[in-house]
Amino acid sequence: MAMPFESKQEMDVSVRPMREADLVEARRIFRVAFGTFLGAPDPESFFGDREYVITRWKANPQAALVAEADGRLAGSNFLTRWGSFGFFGPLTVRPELWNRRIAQRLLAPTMDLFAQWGVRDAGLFTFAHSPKHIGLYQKFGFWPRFLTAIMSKGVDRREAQAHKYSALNEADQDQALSACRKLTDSIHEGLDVTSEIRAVKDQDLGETVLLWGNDSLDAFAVCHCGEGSEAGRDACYIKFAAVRPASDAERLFDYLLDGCEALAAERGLRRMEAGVNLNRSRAYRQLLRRRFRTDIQGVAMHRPDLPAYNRPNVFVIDDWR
């Protein structure tokens, strides 16, 4: 999720890794930037019950950048590495500094970090209706491909046979991480979201739901739950979910979603939220059948201009915000 601002006028801007002392101001800028862009009546309180900045910094402080201008924080960007795949955002800049090339200054070291990590495919989620956003990212080799729907529904009580990662002992957690890594690798070579599973557990952001078959992991979902996470108050946000490629993947996807809704109901949450790339057409249609409805749409931009794991028969939930 990003806020790009192409400019005509240069500033003396420096970029460095984010420090803990930057977090409060970086979070304020994040809220004000998105609130201003989207026309919120009180930008300072926008996303007030959701947390993106502190949680992502804690997950990987080396993957967060800030820009300084005239001795003050001007903006920030967060990178996420999922093995061979990476994405960035939220990228935000103080509104009074829009159109001063600060976003471009943040993006150059972002690309350097992707290169250092050996990321093979990279992406981002941005506003589909903004030529300014899309034009900026094209300068860095990203190309718009497919719409991404951010969807939601009310929580229904479900029966589920899924297991919880947090309930496992240490040895079984290690086994589960290995199984999750193997499953995502079967979808897209090198894809690895175990850092998300660890972050949710270590920061108490929610739960990872595991659906085991007879001798392997069939599916899993990383869920953020409630205020202080990316879900926000009274919500369960499926940050990432995946089903192993199989002839019965659609059935397993339903069971996995049952497990996520059961988790939400158990925690007294009232709203489910999930993002899905519309080129994952079977997963999207199944969410519609389960009464998910689209709240907002963005566009996924890719570098290189290839679909990565956004394919019709892939049952994956994520949205790269």
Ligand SMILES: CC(C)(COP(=O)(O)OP(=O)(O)OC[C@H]1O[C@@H](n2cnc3c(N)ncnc32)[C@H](O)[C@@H]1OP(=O)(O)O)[C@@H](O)C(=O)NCCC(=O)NCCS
Contents of the next structure:
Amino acid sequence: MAMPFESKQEMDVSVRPMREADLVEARRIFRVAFGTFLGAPDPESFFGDREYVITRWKANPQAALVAEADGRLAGSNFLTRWGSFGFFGPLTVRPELWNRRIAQRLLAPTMDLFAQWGVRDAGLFTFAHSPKHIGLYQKFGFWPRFLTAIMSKGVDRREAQAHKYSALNEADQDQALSACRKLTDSIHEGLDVTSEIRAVKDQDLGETVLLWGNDSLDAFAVCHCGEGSEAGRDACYIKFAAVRPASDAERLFDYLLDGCEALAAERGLRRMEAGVNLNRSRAYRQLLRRRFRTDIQGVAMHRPDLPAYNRPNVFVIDDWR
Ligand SMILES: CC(C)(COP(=O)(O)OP(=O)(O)OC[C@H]1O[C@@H](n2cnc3c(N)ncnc32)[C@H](O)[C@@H]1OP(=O)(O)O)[C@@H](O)C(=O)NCCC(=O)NCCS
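Alright, leaving the form predicted alone aside, put up the form predicted together with the ligand.
After this comes the whole thing, all chains and molecules, with the earlier chain placed first.
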């Protein structure tokens, strides 16, 4: 006899690391899941020419998980390891399998990986209007704090003094990576985004802009540029940027943003995109002054329920997507 509701336990679900052979289907599910949730007319083409799945898997295949249900790919999750800080996402499940606890099956080993990596603070970016999303992540100890704004503006051509990581020789690149690590550590102990700088260089996703002071690094920005990166066609997306804590941090932040815009202009890109947590209030206000406007906003959820580096005097751009 047909049952009116299938039991949530009936499917045979397993979770394992993502393999190269999973990429095409994982990417299809990622697009369809977001496209369906957001009501896009053609969910399969959601996200256009922005790439997240293949690039993140290549950057760290150990940090991508898939769930299989009854032998077919059902969903995936990506983890990002930034030293003592980690975040996860995009987390996606095939829409016809929603509410069967598949996301939770992916999240349990995600938490195990964070623990293995010694991640002290973890976070995520999610839809502030969705009780389901907030409730799901609360089950894993994440709590909503401030909004994160995803902002954009047109590119104005600007002169800039910034240096490019890709133009350095190998020894200078190593020195630059150490300087970036030192800078982020001074903002939040153990924060280390050098894996992003390497991924951008190795996969030719964009450029890292460096602003040197007299004897140390003042600021840097990891930018994705154009099609096949997280920016998409015509855009420069500041994936992570930071200014060393200093009395003139606001001025340095402006110089850094000039450097990013100059890079975009040089590559013929027309749109800047940057995300900022609203508790980084000085950075947020400066983006507003530079005529960035919010396109979408989500909420940052934290584990433990502490600000980590989302604090008013921190000049950092990132959004944990
Ligand atoms: C978000 C997504 C990954 C969740 O996957 P899923 O497999 O449907 O999620 P699960 O079934 O494991 O968990 C759903 C949980 O949401 C929670 N939930 C749902 N509605 C809720 C509500 N109104 N209040 C509180 N919690 C709620 C419950 O805890 C529920 O689990 P339970 O039934 O065991 O109690 C999936 O819907 C998806 O792919 N969405 C589109 C892409 C997306 O939004 N990704 C996440 C971006 S941050």
